[in-house]
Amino acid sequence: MQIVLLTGFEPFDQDPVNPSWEAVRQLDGVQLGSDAQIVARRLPCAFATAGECLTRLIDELRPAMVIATGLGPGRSDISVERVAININDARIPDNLGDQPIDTAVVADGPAAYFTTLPIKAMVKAVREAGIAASVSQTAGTFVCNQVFYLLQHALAGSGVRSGFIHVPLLPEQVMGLQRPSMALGAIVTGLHAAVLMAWQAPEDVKDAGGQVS
């Protein structure tokens, strides 16, 4: 059986739950047809740490896949990230206190990684289960893009497919305010739908999925 490493964030920024690992909690041990089972495992949300935990999961589980997620406030649907890049710009500390301003990821690293994950099929997937979703050209430059980008330097050229998505708030945590959201259930539904089509689909599809500005 063949292990798809599923990972979310701890809470961060004060806030009780973290979407990504409350939905994909409820993914570990899933079945992907016959030959493939989910494991989801937490990471910490933190600069000093959370790469080092990916790095010794990958080591210990040696996935045939991986797909990183993570909270994206502001965000209105499953976004599933084109690009990872070499910079850490914290708007706010993390939860060990930290907060890199304008430093790299790696060192003397390329400038940014593009996901080995078939974006478009997977953003396909999603919109036919019912679930709002889209190809996003940014992750930011906080701990999530620093995960998608390690993740993607650690398994570059190993033929392991990698990449990361972004899920919205809960509407427990927007209550009051003028945010967007989506219920559990729906994240849960559309990452299923996204990770089994990152595993079933050999090639990705050719829709369009850019941006205008």
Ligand code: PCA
The other form holds:
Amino acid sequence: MQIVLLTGFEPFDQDPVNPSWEAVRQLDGVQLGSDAQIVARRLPCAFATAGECLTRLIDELRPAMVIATGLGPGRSDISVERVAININDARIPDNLGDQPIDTAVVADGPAAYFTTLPIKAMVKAVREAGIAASVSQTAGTFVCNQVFYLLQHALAGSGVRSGFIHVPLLPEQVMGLQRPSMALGAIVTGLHAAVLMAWQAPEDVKDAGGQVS
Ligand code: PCA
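Output the form predicted together with ligand PCA next; the form predicted alone has already been displayed.
Starting with the chain above, the whole complex follows.
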């Protein structure tokens, strides 16, 4: 049985919950066809420890695919990330109080890594499950982007596909605010469809997923 590692983050920025972890924990142990199983784990929201925690999990579990997820406050759908960039620029301190500004994720690393997941096929699968989804062209410059970059860096050339998905806030986190949200059940359904397609699709489909700025 092969392992598909799915990670979510602990809460940050005064929010009591992080929907990324609340969703992926519900998928822990779920079978993907007959040959693979999801293993869900939680990452700390800290520049100093998140990447290390993820690489330790990869060493320990030897997954055949890795998909990290995080909360994107302001996202209105399941956002499948295309690219991780080699920059940390934190608008707020992380959970250890660190706030790096314009530092490299990996000194002398490439400017960016593309995901190795079939992102268009994943977006299509999530939409077919009745959940809103899109390709996202930036994972931001906070801990999620850092983890995404370190993940792609660690697995570059290994043949193990990997990438990142941002999810929206939960309805209870936006009460009284004019902000988008998605019910936890919908996030779980959407992530499940995305992960299943990522695992099963031999290659990506050629759908438009771009954006005019
Ligand atoms: N979202 C943050 C970090 C942790 C999380 O869930 C981000 O988008 O960087």
